[in-house]
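Coming up is one lone chain in structure tokens, specifically the form predicted on its own.
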Amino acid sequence: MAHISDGVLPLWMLVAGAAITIILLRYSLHRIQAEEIPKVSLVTAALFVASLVHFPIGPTSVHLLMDGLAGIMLGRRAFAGVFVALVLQAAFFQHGGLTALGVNAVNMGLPALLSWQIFMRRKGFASRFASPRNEYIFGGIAGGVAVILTSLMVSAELLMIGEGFREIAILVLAAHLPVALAECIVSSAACGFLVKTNPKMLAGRDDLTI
């Protein structure tokens, strides 16, 4: 449901999505170090696998996106991880499509970058309200917001095509509300666990702006 298939979007939207994706890929991969690649690969594999687990909701089904947690763990590298995962999904399982790859990457990659920023802001919050639960709170918020933003972007793009896609756009948004709740819980638990056991798995703290 979060993937837009080939042949749905107009050419101008596909070109715009491809252009934005190229810019964000350049930003995401800027000065990447060899030691970062194993973690990026691990999270990318998780994104790929998450798309294979579907949950029926009404007349359709949805799957976990995990773009929020990807942003929390990878920081600026998250966009590159999302892009590679989408390429593999399109190539092996026809999730989305190759011509719509740029748009789909933006729909999931931008929320991933935003989730990173949300999670990193916990430090400013902690300086005023010290709490051992900050990682849980901000991790959960970041995970849920990423899913909501992805579904909003997909719905908006479908509405821009024409009234014929209005019901589908509404369905996309409604179907992802329970997914947002699930990912809020998963991201919260994952962040709390990683902070205690292996904080290096979370995004670096040296770059707080996109």
Partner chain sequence: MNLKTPADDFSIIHAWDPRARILSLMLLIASIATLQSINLAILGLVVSLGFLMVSRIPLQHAIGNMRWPVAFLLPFLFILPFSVRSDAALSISFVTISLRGTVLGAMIFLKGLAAVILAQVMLGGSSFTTNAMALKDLGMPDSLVQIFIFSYRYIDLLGQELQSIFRSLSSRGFERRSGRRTAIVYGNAFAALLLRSHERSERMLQSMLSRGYSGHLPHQTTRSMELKDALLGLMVVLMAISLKVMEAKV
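Please show me the structure of the same protein in the form predicted together with the partner chain, now that we have looked at it in the form predicted on its own.
One chain, no partners, no other molecules: that is all that follows.
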């Protein structure tokens, strides 16, 4: 329920979401180099594919959001990656409205940028508490926090429409708690895998151009 459909949000919120998205897209694509474009594209495609996989939770299953892992992999380019993934989801599956694209991009792209910043903090932490497990810990925190922040933002937007939307806002928040837990473990495992196989792929290394 993180992808808001058309017809739900008021005009002022759609306009504000679109304006913030344009600003963040400019920030995200600032000075992008030719050699970065294939990497951003393929990582975006991989995360898009991963977000389509069903994750079993109890008797049902959920789709993971993958915005945290997008921030960890793409750094500041994550917002552009999230935006592209949302357009693809809206175009191919009608998952998330086209007019709500700006708001949805903010809801998922801002947490992706926050995840990148959380994951970057592992370097300062590592200098004090050197541990080979830092990527696991910070990857997990970044992945989980991104989902919680996304659901909080969606809930807050629904609450802003009117008091009658309180129950739906609570439903959105409750539905994302197990997703946050699952995504925390998935992101942690993915970061652990990548730090062993190709640590250069993770955002926050010294020679990072993006």
